[in-house]
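Read the single chain below, which is given as structure tokens and is the form predicted on its own.
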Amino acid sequence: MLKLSRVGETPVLTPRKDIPWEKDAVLNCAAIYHNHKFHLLYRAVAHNPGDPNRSSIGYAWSENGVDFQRLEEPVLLPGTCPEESQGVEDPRVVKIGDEFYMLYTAYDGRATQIALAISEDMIHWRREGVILSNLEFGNNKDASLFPEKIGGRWCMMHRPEPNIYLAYSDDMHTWSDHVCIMKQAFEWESAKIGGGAQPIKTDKGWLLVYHGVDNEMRYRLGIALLDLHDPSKVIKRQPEWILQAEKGWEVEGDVNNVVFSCGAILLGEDIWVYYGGADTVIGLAKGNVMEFLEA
């Protein structure tokens, strides 16, 4: 049974007060390892009176996975259209080719949509606008690509609340086919789960670190494997979490009792998973990936 241990006692990156987009809350990751360096792209808030929970993304990079630097400024910004008025939220990258593709929350204080962008650096991002709008499923988060084709087609995770579907596309804005592939199966995740980190390739499948929540609204992550070639074919999923809010900065926040994962990265044997603690604070838990695909 794979648990995960939390790297250091602390967080590995907490808010910049002296800094005015990120001096509230940095949160929900998107994490790539890249010529030799870990790279995060951060959510954001700063709290302003008539303007609160406005969300940016910010850009961080570390040689070793712990001790990170940080841009001044942010590489993704709100506003820039009227779906993305409010924020730009929870981002996933992966590396398709010589980009990065960020699928991404557009919000604009009601409604939450899928938007995508495009960079060659992690740094200068292109916007592609909103993918998949809330008109088909309602208010939708947690999305994510996989980093490569399947069946000829690209394929996207996305949660329409409160379960985790697959959609397929031909280039990638228009979305078709899909499918709910995880329901809530344990008590920890009674209330709804939704995708966390982004799919990663395994020679035994797609591993899929995914959040779950209970009905007393405590975030736990979880653990899943899905077929190859059918990422609609959950192969094995582990009935116990991996990780829940247990330090001080995981229980008390913006958002009391969270752990929540936009990122994670495979180096060897250990995934190293990148977490919200109680949307104020960014964490790193690690675990061997052998105790879940060899159980």
Second form
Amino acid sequence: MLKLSRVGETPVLTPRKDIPWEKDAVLNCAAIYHNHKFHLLYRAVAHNPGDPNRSSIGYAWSENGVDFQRLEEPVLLPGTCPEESQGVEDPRVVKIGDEFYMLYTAYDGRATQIALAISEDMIHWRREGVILSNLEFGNNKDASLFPEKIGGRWCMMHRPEPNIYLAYSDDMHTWSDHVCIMKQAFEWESAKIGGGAQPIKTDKGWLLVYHGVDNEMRYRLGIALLDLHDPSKVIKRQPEWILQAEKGWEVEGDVNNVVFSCGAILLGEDIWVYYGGADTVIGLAKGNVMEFLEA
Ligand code: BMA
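How about the form predicted together with beta-D-mannopyranose, since we already have the form predicted on its own?
Every component of the complex follows; first up is the chain already shown.
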């Protein structure tokens, strides 16, 4: 059974109190290994009177995956278009060709919709706008692209509550053939499930770290494997969670009892899972996935 082990006792990223746009929380980051470096696109939150929960996206990088440097300025700011007036949240990034594709949650204070941005360097992002609106499935979140075409089309994972769906597209702007691929199955995910990290390609299938929420609103992480050629087929899914909130900084924060991932990196046999702790800091936990992949 796979259980993740935390790397160290403390988070790898905490909010910089003197930086207005990230002074209150850093959480839920995309993670990519590229050019021998670890890159995070992370959600940063500022709570201000009259504007209580505004999210931007920041960029951090590291040689060893644990000690990060950060830019002073966010790479994506909310408020540049009406759909994002209150926030840009929970980025998930994949590399396609020479570019990085980010799906994130556009939040206008009411609706959550899926938006796309593209970058060559992870710092300058070109907005492509909302690609899955709330008119189709209601509020939607937890979306990630797959990093390559499947059966000749782009594939996206998304989450109209409470289950995980796939959708397909020729151009990344019009999505069809929505299909529910995973429903809540275990007690620890009895309220809802949703995508976590971007799908990671292995020779056994697409490795998916996802989240489950129980009836007490505790967020845990789980792991599943999707068929390489038809990811709507779930090959296996571990009944037990792989990470739950246990450390003080996962148990208590902006939202208590939350571990929530938007990005993971597979290096050799180990998966490195970056996750938000209590919606306030970013932690890192690792685990060897060979047994899960081969069992
Ligand atoms: C989900 C998302 C995440 C957040 C989690 C726990 O719905 O909004 O951004 O980490 O709730 O609050």
